[in-house]
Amino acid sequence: MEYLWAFLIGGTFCAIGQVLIDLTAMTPAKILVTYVVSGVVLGALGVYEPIVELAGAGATVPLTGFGYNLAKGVRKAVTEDGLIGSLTGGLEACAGGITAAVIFALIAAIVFGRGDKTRRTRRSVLRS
């Protein structure tokens, strides 16, 4: 039944996404921005977190659920740490996943390349 829930729910998000790119003029960076802004409000308010323990990773996984991480590491850390801990919970509690995130771009660029997508010649800009 959890795998059941994690897909429901996570595959919501999924669709909410497209049905956002199909039928707004929104660029997929405004809805990435949206979606971790979501997580964070969410998250603050409490809503996020019946979610979260009713679907697991198929809350945390997607771009809310990193919103979601966010506000968690900083309202753990303020209660801790006072006023400096709403700039420092928010990495701590994220920062596997960023980690994660820089080393796979890392390898993933040095496998694949540069990634330009016209490739000039010295001759050809010479011509030109």
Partner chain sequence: MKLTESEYGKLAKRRAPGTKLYKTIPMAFLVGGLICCVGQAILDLYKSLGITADMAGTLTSVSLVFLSAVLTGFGLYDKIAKHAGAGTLVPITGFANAVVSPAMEFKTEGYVLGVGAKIFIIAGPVIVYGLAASALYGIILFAMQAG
The other form holds:
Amino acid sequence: MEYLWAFLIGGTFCAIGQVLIDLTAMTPAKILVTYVVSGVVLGALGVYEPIVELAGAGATVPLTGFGYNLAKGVRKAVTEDGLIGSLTGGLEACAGGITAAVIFALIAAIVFGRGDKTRRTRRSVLRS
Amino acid sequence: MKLTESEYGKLAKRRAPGTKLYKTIPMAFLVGGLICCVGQAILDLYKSLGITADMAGTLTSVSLVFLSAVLTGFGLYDKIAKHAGAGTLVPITGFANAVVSPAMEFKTEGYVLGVGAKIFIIAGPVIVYGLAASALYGIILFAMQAG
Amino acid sequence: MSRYTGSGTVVLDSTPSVVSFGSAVGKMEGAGPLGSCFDYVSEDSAFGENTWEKAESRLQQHAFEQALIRGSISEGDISFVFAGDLLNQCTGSAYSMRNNGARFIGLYGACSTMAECLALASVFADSGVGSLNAALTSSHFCSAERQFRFPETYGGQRTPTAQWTATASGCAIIGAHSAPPYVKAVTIGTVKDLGIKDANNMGAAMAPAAYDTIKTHLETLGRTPEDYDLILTGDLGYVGSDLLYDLFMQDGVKLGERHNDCGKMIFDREKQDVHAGGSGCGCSASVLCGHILPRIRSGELKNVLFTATGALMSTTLVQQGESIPGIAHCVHLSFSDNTL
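Beyond the form predicted on its own, can we have the form predicted in complex with its partner chain?
Entire complex below, previous chain first.
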């Protein structure tokens, strides 16, 4: 049952994103910013928590979940440490994901060659 | 024959083929939903190992980011994304793809000015406005608690 | 001698010849409908180089070399090279020319550059300036993507109106009147902007410029579309071509039968999934030099109005919310040297 909800809710978040791409002039970058900010707002208002409880990863994996996590982190930090928590709580909660993205990106840059969309078949050997 | 900008704009709109919504939206739903299910499976796996819910959540994010980085590295993520659209854009794997792909692309401009400087060229705004919104929330929350 | 008739049109009375031509393309273009026409097809989209920028310069050199080989011309015989590409500061051309001694004139007209180069090389030749002048342009999908759009491995969706930058290059060498194809007249266009802001719909941004320049050319010289076997636009793609027909239709002129577009010809729309067609200043150059010029030389085509079109935008101006100006230039290529 949990997987069904994860699929349905996660899929719905993505389908809404697709509607925005196809029917508005919004660029993908603007859509992602909207998602993350909406996540913060919904998290702050306490609306997102029930969705997470229902759908699990279906609510935490989309970028709104990233925003929700930021809000959750700030709430915890402000409650424990006061005003300074508004500056520390967000990044603390998302540190794992962001740092992982940076580190894996660095490794990918070192390990992999350049991408090439024009190469439809398997990687061919470079010929000079 | 002279056309005004708005007349030409209308003409151009009529001639622009529309996106096939009946294809793109279900695909985004399907792929996005599946990525979330993979996330759920990973989350359940960590939980079954006795890891706390918070830490399991973080580990799930890290795992999905890793999977996305590998798929991006092999040039597979963009192939899936071509069909999935927002289905691969909205999940955290899309965020990872947005960080990994410029790192790979701008390697030719060096590790500092290429990879280092351009790594957030796409994903940067997400972090900037996510943090800004959360800091603002923190201030409001503090004011409310103090009041 | 070149004769200026006003309205941007120059009649080349000596009818200089396209003495040689060459083309080079990448793998995807080689697999397209015109694949067998091109002189050089590379299986390797990096052309043996370690950056996409150098790959584009190498590609351009291949087209230049193919033109020299076909005409049995040595590099030293070339007086001026008019060359251009899509990269910032025109580096694709500058770097391809850095190791040869040709007098280099770098030009930028976005995807209209081949017509711009061809027009100037022809006017120079017609005026007796330089014995052999080359017109040379290139574009490379990967170097263009990283400059104008996204990294190669980024998972983005292209819109249905987006065009695919061709990895292609073409070179035409213009000399004094000798054998067909001849260059009879050129029309330099004006910058036209009808308010299109979508950088993924360049066909729509360029169609008004194509309409304006073709119309000016026809009116100035007192001709109709029927005087040409082919009106060949460069890179309007499917969307821009339809809009061009619409614009001519409002004057009661049916252009469709005489018209084709390099962006529609170079790829197979369905099989190669290129959405609204090909683009890039190498697209029109390679189609012209690989497919059209040989057919004019053989007499299969008598009169061709080559009209390359360019979207004169930059990512900065698009981000600032400006609309996209377009430009088009016409070059009349002919099998015969009589008047028309």
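Residue numbers count along the first chain shown, from 1. Keep in mind that this is a model prediction, so the values were computed, not measured. We call the rigid core whatever largest set of C-alpha positions still superposes within 1.5 Å between the two forms.
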Worksheet item: A108: with the rigid core matched between these two forms, does its Cα shift 2 Å or more?
Response: yes
